[in-house]
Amino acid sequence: MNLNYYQIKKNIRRARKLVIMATNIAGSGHPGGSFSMAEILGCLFYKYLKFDPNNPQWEDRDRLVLSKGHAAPGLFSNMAVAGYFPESELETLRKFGSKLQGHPDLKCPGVEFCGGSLGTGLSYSVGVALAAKINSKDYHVYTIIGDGESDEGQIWEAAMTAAKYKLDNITAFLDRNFIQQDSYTEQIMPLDEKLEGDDLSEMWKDASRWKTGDKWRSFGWNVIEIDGHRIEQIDAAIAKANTTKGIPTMIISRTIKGKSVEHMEDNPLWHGKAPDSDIVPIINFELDSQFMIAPSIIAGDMTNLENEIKKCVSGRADYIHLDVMDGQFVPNKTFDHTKIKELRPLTIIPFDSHLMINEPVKHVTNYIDAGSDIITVHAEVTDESSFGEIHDLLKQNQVGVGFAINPDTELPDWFYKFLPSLDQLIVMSVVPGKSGQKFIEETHAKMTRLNSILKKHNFSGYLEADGGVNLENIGSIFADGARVFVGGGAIVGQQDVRVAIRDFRNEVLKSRRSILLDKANELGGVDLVNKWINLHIIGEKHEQIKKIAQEAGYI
């Protein structure tokens, strides 16, 4: 089974803003820990668990235990998002006579376990999985735990308790994004090591300080660590642990309270908090500008592909481009899905295979064979036929559904319809065929002029600039619309490719930042500027937005 990672991404950025939604108009909730788990849930929701929301009940589904009740808003938005009931239904979160309450409750069909007191949702599914064993069910049981409510004794003895029967249809995730109600967990009850201060990046990124893995091992468990927002990753323990045999799985998921909101993130202010309404836009604007960066390898050494790979992968690529070239469509040849299927092994980093070759309706199986994530196929090879066909094909093995038009090639009328449904449009800004080409200047106008149709058409997914994309120019791209930067030899081609990559995106981040300063001044004057500044308290953000609105004059 393929990835299906733009559509676990597109319902994770959907979701969210459900968060937003309900939480804002009930006037209170908890998003910093629902913000957290998003990433997994979206696997989860969007993947791995057996359910039907026409039928909540039925008996061979899937079980999922939210044992972090307060961050309920995160479970309802998926729940609606996957069915269960409409979206509107938040917003009647945490009102008198709604079945979406502050804390999960059977009330709420589909809802498994009801998540009040911390620290007794673990417990509740060793019960449930013993039940499945007893009656040879084969349904899974997923359980997610905050690593505040580790505090409570109740969690090791369900831990001892799984361990000693063997329940290896539980799999469980640590959210451990390090803060609790009162403050940092290191602080209060350290699982990791004490923590001096506040700066969480001594935590998150130091792993000799990493000792919860090994109190899980010590309770007979199989531990699994993992960036909790990285979907294949993600992808990847869920895959593990439903093969493990004789013992529970425990998935440690380093994740970041309040993830995609910066002045939520790591604060623990926004550990039970509601936005206000004049925020709400300017957050919403914010989850719509998630960013991604994806190196393109041919910019490296074509005769060591696997080390450019490799390059990659260390220096935490979003997701690896792979530019096919068949010496048609394009002059120059590079590889075919042979390569890929070899390199595939290499990496579980997703591949956006991009397809500048004739007729590829004729080959998009071996591609999807091949172990890419997405397909990328042009407008100057395809028709409303075609197009179809490969779509469909993409769409029914979970593989992300890409389209590339030419520096001189407008969208097609036939395509149209097809916006809606389509994952990612790549925006060509060089001749394609070559390396090292200056970027069009002329795509700025074209970019902005196709984000403005896109929005009327409901497209929902990525536009991606491909082609002389650098450190010169990444801003101003994201400003034009585009969330996907392909980099060649601005990334590939550099001595150290993490920090390549880091320095893109530092520079979309400033970009980011100025667009939501001009989005605050705009909806609320000065007053609002100040205000959106003023949320921003975690390490050095504050000064740095301040700035920013400073040299534009809003301060």
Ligand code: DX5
Given for the second form:
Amino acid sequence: MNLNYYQIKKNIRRARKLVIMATNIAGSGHPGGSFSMAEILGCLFYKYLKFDPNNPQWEDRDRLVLSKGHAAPGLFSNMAVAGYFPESELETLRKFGSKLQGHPDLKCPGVEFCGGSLGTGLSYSVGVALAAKINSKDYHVYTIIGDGESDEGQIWEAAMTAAKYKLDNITAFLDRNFIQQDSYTEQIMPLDEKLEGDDLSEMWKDASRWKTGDKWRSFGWNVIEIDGHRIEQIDAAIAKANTTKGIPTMIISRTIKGKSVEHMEDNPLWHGKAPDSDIVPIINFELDSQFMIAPSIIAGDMTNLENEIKKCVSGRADYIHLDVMDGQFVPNKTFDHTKIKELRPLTIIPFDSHLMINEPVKHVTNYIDAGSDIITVHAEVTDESSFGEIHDLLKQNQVGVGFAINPDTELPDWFYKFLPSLDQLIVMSVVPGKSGQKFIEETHAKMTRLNSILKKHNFSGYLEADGGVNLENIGSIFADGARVFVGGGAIVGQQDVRVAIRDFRNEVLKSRRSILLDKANELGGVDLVNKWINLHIIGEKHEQIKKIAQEAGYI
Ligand code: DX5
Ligand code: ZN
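After the form predicted alone, can we look at the form predicted in complex with the ligand?
Below is the whole assembly, all chains and molecules, this chain first.
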């Protein structure tokens, strides 16, 4: 499909919601492992996989083999979003006679492999990849295996065979979420170095213990290790695997079981269990409220932007906000596309180029060529026709489409028709021109107002708050509906960028938890509040959420 970063992200969100819907109706199923591989499937379905939903048996299609077949709801949800069948069909998950069973079955057109008996999918993939070589076909085989299923000896037989036959047309993913049906993988059959202590839910963070890559390397595979929830890393890994010749590739993807729903994350209980109906609306809000932190590097050392970027990347920013100022649209001048092009090779992290320039339509191609992942232009310097041109150019080049409005600007009437395909709307919370200004308080009311308009017009992108965002106000800006937070002075201007980003995230998380508690209270009073709190059993979440509920007077 070749969609852009934002479209992939939006589809993943949609697929996750379908997993919740389907398993809830079925009363059983596997959300945990569906969510740990959600981003991997998203990158495959919406960018790399060659397929035709109207002709599932197309000879030259790429083959997607879900070896960890219990995560079928994740596969089916993406198949629905990708157009194989209507989303409503997920209501039949696990029902007698449905093509959507608890494990993938060939009776569902588009499914390549009857997964479920663990350990067998990689062997099957080897056969299919060998067949491609024999028949001179250039389709690719993508296979997803679990870490629990790596206990099976057959996985390692397949690993040897793929290397022996130099099957460079196989790319496998190890969904390394550290949890299998009954417990943590390292307690049942360790893949990594023996653990001292038992802080198991934290172990995936300690890279020094990871030895799984060495195992695969010793079996003759090309190994790439990534964070399996970061789209740009999955994307780059697949691109690299596709050009690697003479050797199969294993992408070891560190993931979190149940990712995106706090009470499911890292919790073995959610391997195979369906959410209750009264919790579903709370989960859906949670899924809709994923957020991103975008540091603005102009708040740092302008003579060494390279270093500012490195700090943001190692501080785990979601993307880098690049403020382009031309000295005309705003009095200051920062940098232009040539600088962005220079910075691009430093990192694969998405570049969020915010063009504060006159006549953006004349320059937008340069910013596409420079390697921006999203480009935002201002309402004040575009009209229906020039924005239409920019919009089409960006879409054609798989670049995200952004639109920005100044504090005194409202969404122009001509713009509404673009809302359904817009990826990001920046609501300026300072007068653009420089970093370090104070957040304009009226922005709260403006965002709330805008948010309901946006919903009515099928906007499914991200609302970005830009200017004066800090630890004191970020929680309430999140409550207004913002999902991307630019941070100049409050992030890049700080001594420790990593800590600043972490603190930003924690503040948003606090605000989100308190909104979810409000939601639980509104839907089911104190009983539902308690029920929801008690779902959070891993780490310190339970205590932290209880404290918020007590402060709010719910319990
Ligand atoms: C303002 C820019 C912002 C700004 C952010 O014109 O678009 O991105 O630099 O910096 P802070 O967070 O310091 O306001
Ligand atoms: Zn900006």
